[in-house]
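Just one chain is shown here, as structure tokens, and it is the form predicted alone.
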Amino acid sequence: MSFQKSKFHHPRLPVNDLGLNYRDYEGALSTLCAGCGHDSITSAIVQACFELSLPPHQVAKMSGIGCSSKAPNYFLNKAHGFNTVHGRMPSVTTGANLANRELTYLAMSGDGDSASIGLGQFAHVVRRQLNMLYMVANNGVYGLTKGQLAATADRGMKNKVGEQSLFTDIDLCVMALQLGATFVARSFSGDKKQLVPLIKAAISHQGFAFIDIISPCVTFNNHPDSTRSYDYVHQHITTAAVTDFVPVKQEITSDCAAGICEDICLHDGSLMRIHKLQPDYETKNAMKAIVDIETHKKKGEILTGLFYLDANGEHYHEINNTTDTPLNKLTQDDLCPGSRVLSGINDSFR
């Protein structure tokens, strides 16, 4: 069976200067799960470049594997896309924005495309200043898999079938900002009123942007003690003896006053403690923002929030001197200008 989204509309609906409504950065249907956060995080996505006027056709989606890299095909349906292999989205990227620096490059992945498989692509990326938005949906398991432990997970959560995590997290937002990233944010997929502006932020920022959304899995992650699950009542799956059965849940939201904490009742009765940032929250020290976010963490908190921006940091086409004309519109003799150009390279190492 298909689905097709509705192509009515409101015909008063309100457009932003290009012309476009809301609906026209909208994508196919969704089939994720129902309540799935991944959807949240990709309204919120929608909805910031809409309001950035943003012209989907020299948007690039990339993604690779996992549900959060499904994410892209329902958003900007006119933008161009490439889903890539398990774990390789940054080096295509790369490949991608040397041959058209014009384009915005808006990347999706999720704890185990970059914790896991990609960790190493993803330090490279982060390290070589690519101008990208690279967010994470973050969920601590492999929901496209089953549920399996991810490399982000809490150390001593338990997964769906009681395997427990022995091992410290991996956590990308300490990771970029000890790799130069010159924009580091995370955020929670059911707090638009904090998530859309961050992604509008780093969508404009000049540099590497890496936002680390937290993203509650519906399905698979569903221990009470987990700080990132819409965990099923354990007792429904044992009396019905189904292990693939997806629960219709409404969407969490939050809307934490910045400075304070909230707990965030999930669906199964287990708390996630938000810690959000103050407005006036020091963005230039990279290494305070590391102590922060791990001293949260030690209470058993989640920082949320802009930890660090570098308005001023240099990109990877900055860094190595590319040219400014794309590489897909040089002509032939500039790639292969002839011998005599080549001699005198040549004689310039001598």
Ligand SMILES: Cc1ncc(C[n+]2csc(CCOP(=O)(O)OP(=O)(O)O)c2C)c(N)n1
The other form holds:
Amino acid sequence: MSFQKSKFHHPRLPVNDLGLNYRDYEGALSTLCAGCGHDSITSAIVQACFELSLPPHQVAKMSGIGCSSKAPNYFLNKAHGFNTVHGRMPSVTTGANLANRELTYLAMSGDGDSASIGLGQFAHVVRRQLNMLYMVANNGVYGLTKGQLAATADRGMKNKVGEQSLFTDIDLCVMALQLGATFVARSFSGDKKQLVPLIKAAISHQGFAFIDIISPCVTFNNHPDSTRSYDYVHQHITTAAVTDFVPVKQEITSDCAAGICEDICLHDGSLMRIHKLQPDYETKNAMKAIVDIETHKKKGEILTGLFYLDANGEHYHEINNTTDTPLNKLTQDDLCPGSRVLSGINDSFR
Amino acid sequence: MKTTDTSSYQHFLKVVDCQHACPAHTPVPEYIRLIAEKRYTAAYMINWESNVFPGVLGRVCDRPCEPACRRSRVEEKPVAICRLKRVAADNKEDIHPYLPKVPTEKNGKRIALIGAGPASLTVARDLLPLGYDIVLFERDPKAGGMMRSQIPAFRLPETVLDEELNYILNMGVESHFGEDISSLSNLLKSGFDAVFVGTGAPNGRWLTIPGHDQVNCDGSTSVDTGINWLSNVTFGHNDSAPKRVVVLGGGNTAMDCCRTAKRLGATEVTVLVRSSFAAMKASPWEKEDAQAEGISIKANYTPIEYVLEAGKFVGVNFEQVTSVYDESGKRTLSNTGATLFVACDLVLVAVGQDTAFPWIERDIGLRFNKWQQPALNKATLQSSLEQVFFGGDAAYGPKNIITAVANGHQAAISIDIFCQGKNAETDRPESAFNLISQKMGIHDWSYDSNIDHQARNLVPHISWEEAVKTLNTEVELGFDEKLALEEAQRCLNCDVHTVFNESTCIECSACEDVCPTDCISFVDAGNEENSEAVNDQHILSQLKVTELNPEQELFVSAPLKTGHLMIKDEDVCLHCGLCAERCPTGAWDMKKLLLDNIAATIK
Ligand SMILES: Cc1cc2nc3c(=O)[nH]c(=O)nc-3n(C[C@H](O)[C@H](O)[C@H](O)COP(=O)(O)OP(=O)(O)OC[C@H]3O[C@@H](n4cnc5c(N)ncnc54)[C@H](O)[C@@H]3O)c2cc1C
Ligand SMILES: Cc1ncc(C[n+]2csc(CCOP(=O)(O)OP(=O)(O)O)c2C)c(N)n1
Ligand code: SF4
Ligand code: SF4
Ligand code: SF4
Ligand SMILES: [Mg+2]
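Okay, that was the form predicted alone. Show me the form predicted in complex with the ligand next.
Up next: the whole complex, starting with the chain shown before.
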């Protein structure tokens, strides 16, 4: 059994603007089950952060409890991180983000962590428009506790021991759309061509970005009755639109043909180029996105891609008009400017 | 892209870079693992099977395996394969119990071998256990060929050579030392069933520059060919060198000449070579050792004249040149205009060797090509005279010991088939192969899959000051056990293959994600309507990292359930087994390649 991955790498690995190669963004060797979809998400995050040239020490990895919430240990081992309690990642992230708005918040949660015990926390962090990337590894079960059905499991689906999901499933993308998230997407752990640009765009996006990532649990939810197995997902996935992420510095070469292609400029000047696969696809209509998701679900299809994007929406700090200086950088003098300033303020009320 | 053919061993053998690069296909990783287990005798015997002279080759092999070693693609230096071979030879126990038994009842076929170099002796070793009578003719007083006459004892001690020659000679060779074969036609009349010509490339080339015809006329030896001079040293006809010696040439012979001259008393030894220092033919380690012994190497000088004063040789004139390479990499020398006179007492010309076949009559049906080399079938080494076979330097000009050995194996197979009345090419055997799973438990392997990141160990040697004082003291000391065990850990076990099973893969990409060297890519196969070239381009564009070495073919799977292909870049795989450990369905397994007839894999 290997506990370490060799540090030898391909001699041709490209390096990014910081002179790092993608392997510099890795973490410990995963201890999840062999074949777990979460590991593919990990590798997509590593690739996205590498391609964005994120300085690892400017990233905070946040998670709750679950196999999915263990995943941050397996990427960006030079970043900050907080593995919180079950379902409470959003509050801890809110606190961290308040204290230091300059870090990039990458949050990884599970469908149990977010749609069951943490549903309230999830709803409120969306409402709050916290500037973060919130990813859910959606496997339809509680993997870590041996495969109980999660609230995201499609109604009627059976788990490995034959127990049926009797209740309506929760669609976290639909909830996020209802509650005002400004970036909402769904993807599949096995489709890195789609997932990596989405993660890059979501990180560049200023505001609350949510990606629900179908991520098969190979041990407890990969059986023939499952709607989250590799085979089922491979067969039922449909893509609304293919997204490319074009960073600020890169020149945009080809034209964007009207009708089938759309360029969306993100806050930092980078661009999302959307190639529509469904003719009536729109990125600015949350209501329609909800209808699209539900309509495909009725047909037994899993719709993936970017559902909604409002590149100009406000985020938590903007809504609250907080100071541009991160709170953790405010000094005693900034916070307590002394009696002379106080008397000035008092004078202004006289 | 064509699905990789796994019905024969070819693809797998190619992945084992060192073994594939070794002309005799020595199973390198297998013997290195045995060394790691301190099973030196077993490690030696694996070598002995393939390369016949492990103690010799563990010291002086040309080591084509090392530049090929995969390790040098992921870090700076290859595994010290050659030095490890010596470790097996140095530490083995008595191997006599493991030597093949030679039948007392012979098969009635008599084979003549001409020359007692490594090529002939390999043929002898391979054929004796099959019941052949082997009759060996050698003009020198002892066996070994150039291993004895040319390679100095400070690189290859006589005891090591004798020991390994005797394993073969004692198998029952009928040896005729001191017997020069001067007519093939006569030999053929003596009723041999086949003849093997392993006479090497015994003629040193001279340089016919102005002054060539005048030197040595006074009875002195002012100019000699390097190989003449070296064999005179070996056989005791020459035990001193004058003060100032110039060696012409930049190959291994030049290196042996200059180092030997220094040991025989020369105080000013200069090697002058036409090429640049980097382009010299000598192995890098030979150059390093010569320089360490205080020999000056002057690159970019071409000799133009032997200078005589009053009929007496006084030195050599050189012109300075620079090497200019055209686009195809072809070198031309251009003159800088500068000249240099080097005064000296002895010139050793080491600019090449040639084969010599004055003893083969040209009217007996043995065809020669336009370079006066025998026309041979490359696969069988058979000449146009069907009972005459060639090998070693005699076959294709000067190469090295391991090539001579490989040729010996090839020719032995041919001779055996021929003597059974069959066709040496079309009835040739092919090796069977097997892939043995190394799985022990869920994630446990019977080989050490851990990757060691240590740099290559340097081999200890006696001090350079001591080295030049005696002619026959071996310079290199070889690895001690500690260094050997450390060095053995560096081997990546390239013979333990990643074997892929399409039918069980669920395309979860776990293997692709975990691979430290980005070997594995799951790709879209393209469109049936497109041409093959377009689809190939499409596939290659999806590889995680572009291929480093197109020589090492990609492994291409059959289409998977989704129609995608799994492409594996075999070139930089560390054989770490992580892909197999992370595969949920066991679609990957780590399997060791076993070849059942290595000699038959030599093509
Ligand atoms: C100075 C020098 C250093 C070298 N160093 C190395 C080294 O470090 N590593 C390496 O791998 N290779 C080295 N080589 C090359 C290597 O020695 C040869 O490639 C190898 O020995 C060739 O083997 P062979 O069996 O073909 O012939 P040889 O070893 O040349 O043996 C041929 C034998 O045939 C005998 N012979 C020839 N004609 C007749 C005849 N008509 N009748 C009877 N006998 C005859 C010769 O006397 C000789 O003994 C070196 C060569 C030289 C010159
Ligand atoms: C307060 C609390 N309640 C229950 C648990 C037990 N528990 C651990 S992980 C988990 C579910 C995790 O499911 P999910 O978030 O979907 O992660 P997965 O393992 O499927 O990736 C539960 C219920 C806990 N750790 N803490
Ligand atoms: S139990 Fe399921 S979710 Fe957890 S590591 Fe294993 S495969 Fe992944
Ligand atoms: S053994 Fe597997 S994981 Fe390891 S380097 Fe080779 S392909 Fe990659
Ligand atoms: S880990 Fe196994 S099942 Fe998964 S993609 Fe690789 S070979 Fe296929
Ligand atoms: Mg889950």
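Basically, rigid core = biggest C-alpha set you can superpose within 1.5 Å across the two forms. Residue numbers count along the first chain shown, from 1. Because the structure is predicted, anything quoted here is derived from the model rather than measured.
Student: I want to check residue 337: does it shift between these two forms by 2 Å or more at the Cα, with the core superposed?
Tutor: Superposed on the core, residue 337 moves its C-alpha 2 Å or more between these two forms.
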